[in-house]
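Shown here is one chain on its own, the form predicted on its own, set out as structure tokens.
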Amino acid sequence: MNIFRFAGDMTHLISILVLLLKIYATKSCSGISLKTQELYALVFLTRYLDLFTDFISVYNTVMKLVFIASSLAIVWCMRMHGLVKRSYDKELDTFRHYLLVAGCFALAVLVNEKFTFQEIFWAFSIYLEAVAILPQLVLLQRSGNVDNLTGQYIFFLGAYRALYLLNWIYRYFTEVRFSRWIACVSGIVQTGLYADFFYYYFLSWKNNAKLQLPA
């Protein structure tokens, strides 16, 4: 554990908080891609399959499962919540994350740190989450503008990336056996696809007016 890491795992939990905040909050989920949040379910199901094989703490323990449950919490709310349900905008979330997840699963049995069905299944969920974002990011642009939680939880989220990119370089210098370079590439892919978001944030955050994106 070091402050990055620390900092990243509060990062995304704020970033989820917020997300939950907005769906239970508004009873909406406008603006948000049920396809990018189908993704980091599976994200979390495959990295932490280790919960059945591994104990490291229980702080570590708690925060597998917190992201496992929350995240499975939000598809079930926007597939199956009324109110939730009738908020999602289907017409612009078409983006085909099938792809991403068939196309992430086959870089992971070709490029993978240990040919093993955990390591393999823990590559498959880094080189995901690099790419789950897309669909989130295509349905903003497709709507033209982002409401401010929505905005907050896509800012939390990059951020906790940056964090863990941090993370991941800190390990590298100061750990001998270290050697997650597929989280480290990953990770760098990751923050430079907020990049423009980041920027349109800023810009609407420097002007204190509603974020607009470019169509």
Contents of the next structure:
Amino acid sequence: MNIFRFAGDMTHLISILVLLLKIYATKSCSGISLKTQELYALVFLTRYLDLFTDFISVYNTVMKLVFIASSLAIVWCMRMHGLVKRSYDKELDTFRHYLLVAGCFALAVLVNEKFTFQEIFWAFSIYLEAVAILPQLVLLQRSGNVDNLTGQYIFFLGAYRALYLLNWIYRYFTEVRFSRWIACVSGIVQTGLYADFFYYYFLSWKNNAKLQLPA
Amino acid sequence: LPKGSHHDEL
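Having seen the form predicted on its own, could you now give me the structure of the form predicted together with the partner chain?
Below: every chain and molecule of the assembly, starting with the one above.
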């Protein structure tokens, strides 16, 4: 464990807590893409298949359980919770996310570290996580104004993978045979997708103005 | 790390 990875995991955790706070405090999920949340639940469920077979550390197991439980809770909330469900921007959240699932699974079958059930699903989860934010970014463009908590949620979500990139660079130089190129390339794509969001987020912070994405 | 799973990251 290095400081970059720990900071990345904490930033990821913060993003989930900010989202839970937004939904709980405002009893609303307006501006949040249910499709992105469903993709994240799938990412965690397919990545942590080894949750009960391989014990790495208490921290690792606890964090996996937290990520799985929180992502499922958010999807449940947006689908079932009466008050929250009504605030969902159903007509704006129309990204065909099943295409992302199909594409990532096809890629995972072709490009993986080992042609085993667990490794194919691990690669699938890595590819899917890289593009899972797309429905959310599309929804953001369509809904124009972004409330603060949603903006912060997306900012922390993007920042966590950027910290993981530093973690991979650090591990590359400090560990003998460390090669994580599938996660690395996907991480670069994932962080790249946030580039324009980061730009407008920085502008709104600099000008102390409301976050506005160009329509 | 246990055999097989070389994924120690989240």
